[in-house]
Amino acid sequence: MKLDFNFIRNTFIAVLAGVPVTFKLVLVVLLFSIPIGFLVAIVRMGKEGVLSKILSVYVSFVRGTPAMVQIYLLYNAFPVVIMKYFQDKGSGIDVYGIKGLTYAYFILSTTYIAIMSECFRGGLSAIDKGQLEAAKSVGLTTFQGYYRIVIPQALAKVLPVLCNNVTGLVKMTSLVFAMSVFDITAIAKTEGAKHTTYVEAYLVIAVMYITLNLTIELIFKILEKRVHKYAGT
């Protein structure tokens, strides 16, 4: 079989116009997840209360549940109830006009705060409880002692499985084309439906998603260079 190497070209040039959507994804994503993904370690480390075992199913059944599902349940099935719902109380609420991106934003962002709060829940499980009650010691607040001492430690022990998960961000944005979004995936399988050429069209989704990856492994082996000596290596 030969390669259509004018088609390689020009779809890897229309692809880079969803790149900035690739990184917006990622970013918005990463915004939200990682604060609060490192909120619900915290409260999941507790292991007491009600809130605690509430987060312990949704961290569960996230991990648990291919991302495709969640795409079904949230995209397809969750509008089409609750547009009955709307309907029904005589609501003029357009569920339908929500646009797919937002959708995006909001299963991504869920899973990976739950994906995030194990991999910080990692971090500072390894991390010696009497520095904090030291911290206390000395007069610094809860806040001033994870903000000084426990998250620049923990966050040197979680950079290698904190690589691993935005780079697996990158690779599930492929997702979002199931919502209408024309990110990179979308638009290579787009031009390769036009063409009838799917393996040249694959073949550029896996170049541009090994290149994303790369560039972020790259950033992530500085980051762990700078932060080494928390590690205490």
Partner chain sequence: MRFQIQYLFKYFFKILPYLKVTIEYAGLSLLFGLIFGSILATFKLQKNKVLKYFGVVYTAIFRSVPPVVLLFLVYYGLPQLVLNLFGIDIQNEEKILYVIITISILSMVSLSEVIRSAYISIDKGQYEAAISTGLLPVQAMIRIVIPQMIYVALPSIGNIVIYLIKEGSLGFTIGLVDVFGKANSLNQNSYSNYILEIYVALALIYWFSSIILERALKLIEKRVSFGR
The other form holds:
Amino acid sequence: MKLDFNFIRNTFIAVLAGVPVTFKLVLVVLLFSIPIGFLVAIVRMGKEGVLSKILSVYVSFVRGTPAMVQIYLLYNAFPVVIMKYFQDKGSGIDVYGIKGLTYAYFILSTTYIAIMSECFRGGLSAIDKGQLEAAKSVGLTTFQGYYRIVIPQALAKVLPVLCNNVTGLVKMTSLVFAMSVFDITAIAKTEGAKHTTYVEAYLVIAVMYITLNLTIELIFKILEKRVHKYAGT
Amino acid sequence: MLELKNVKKSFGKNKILKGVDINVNKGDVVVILGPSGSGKTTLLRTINFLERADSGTMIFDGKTYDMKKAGKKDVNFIRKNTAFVFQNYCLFNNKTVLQNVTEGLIVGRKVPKAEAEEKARAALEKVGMLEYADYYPSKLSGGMQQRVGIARAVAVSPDIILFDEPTSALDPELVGDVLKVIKKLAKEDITMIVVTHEMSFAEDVANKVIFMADGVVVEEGTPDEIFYRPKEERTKQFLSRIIPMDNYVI
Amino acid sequence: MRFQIQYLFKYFFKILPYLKVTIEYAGLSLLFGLIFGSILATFKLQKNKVLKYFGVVYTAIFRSVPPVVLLFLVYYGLPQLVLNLFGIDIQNEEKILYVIITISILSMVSLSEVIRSAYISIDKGQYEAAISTGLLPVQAMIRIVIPQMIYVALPSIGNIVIYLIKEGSLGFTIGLVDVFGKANSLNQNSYSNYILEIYVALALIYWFSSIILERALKLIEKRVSFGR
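What would the structure be for the form predicted in complex with the partner chain, rather than the form predicted alone?
The complete assembly is shown below, putting the previous chain first.
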């Protein structure tokens, strides 16, 4: 099979411009989805209120529909309708002025808040209630009990799933080409189309994604070893 | 009926069995005692090839087997004529109690279903678990599971039953029931080798006691001989830690 | 806001028949994934280093690639590769073939991990007790070990099926007409006048499918649970 190494080199150089975009996407989404996902997990594990039910429906929807469908809904479909609505009312909000990148942050974050919340819910519920009870009975407050006893143990259980989620996020960023965001996949697409050197182009980014994800897995393995002693039964 | 000669087994660098000889006659109830790591469980497991000995000869029912090189047919033959009771019961979790007992008959020995179920129910009756025939193991206590494990062994009418610490994993209150069942079987002249820590059981039921330590047989004899007139120093050492001093005569 | 419910229903039922395509590639990929995933799992359980490393590396690579990228690689690269290796021209084969191959690779890798960990989780004593009672090793595996593995693996397998359906939706990027592809063409033909209705209908179809699958999974779990 003939692979043109010139094209590979050229594509690689062109794609580099997209690497910061991919990184930004991953980091910003993690920054939002981890804390908010944690809060959502706590709410859902608490009392069976209206909020809890709404969140359950939201999580079910996000996990049951493909990311691309969510992108088409929010990026393509909603703006058309909102524009018509605002036009009818005569107000001048320019929905089309919102950059694709903003949509990308929003859509990926909403998906990942749901995914993270499931991850944390699993970790928290796996910890025996007795741990918190024991903490309280030796005089710790509820907050201290969670912070010093429950969460370290939950962490050990959560790390592997978290690793999966982070690599999943890296892979999900490859879809932002559908929102005109120039990450590495989008650039590879255009580079490939230039001279129909599709295989070379996608091979380059495949290798980049693999390297990135394997590095992330390595980091998590190291973290997991550190936290291993907290794991308990 | 069963003779083992010079059985050796190492796991990596650890020599577990360093040349063990034992002799079991039909109808014998042999108890093997010894400290942890003495190799008694490993020895038992080499008999039905759950572990493959590094060297040794087995004479079973008149036929000689090389314990290292025995082929699949021979191994399977031995397993069809012996039965094993596990420390952790190891009942088939995806089968009911009745199915657990019939499995070896129907699938292992091609016994027709009706006949197998009859034998199974008889065995379950013997161990007192017949009313639980349609239960799944996960619903039973440890003692109940072990009794089913014994029924599973009995039902196939083996030449010899091998017990690997049958009560070690049980709550103290459940141990008695299981020992009762084993004593019952002993009275019926079934040939058994029992690896156990239960001394008074050994005294009650065994007609031969073998004491093992550090991978070799240290001493063997009748329960009387071993418990009250042990000859070897090592044996005395072991017993003194388990039986109060004033119980035996030097 | 101009959202007309009657059009939502109309498009829902126009798109729904194409679920057949989705079921086709998801089903076939699951099948291939189970077969090849089992083989891959046995590789990873071997002591033989060659097979083990092959399994581990293969898994690591295909678990780290984004599904879109893999799809494009397969779509653009496979015809060339097959032409060079076997001299067969597959350029005129249907698009669904590429989706099936891509999703099969993904499912095979995920399933191999699930199968491997399910195997490890079964107590060795189950197998030992089976062979001690006279069963042949093969019989012991099929009658005792594997049924218990299925129970352990079922929730993960269910997750993987939902994942297959979601990733397969990317087939529209190479022109496959499944539910997503149909939604796109319906939208184009109606000049985006009913864009919201169409894509909401599409989202609902996926959502309902995943809920139905989850319920079905719970029912199967009950059957396979052996009294737990």
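Predicted, not measured: the structure shown is a model, and the values here were computed from it. Residue numbers count along the first chain shown, from 1. Heads up, when I say rigid core I mean the largest set of C-alphas that superpose within 1.5 Å between the two forms.
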| item | value |
| --- | --- |
| Core-superposed C-alpha of residue 147 shifting 2 Å or more between the two forms | yes |
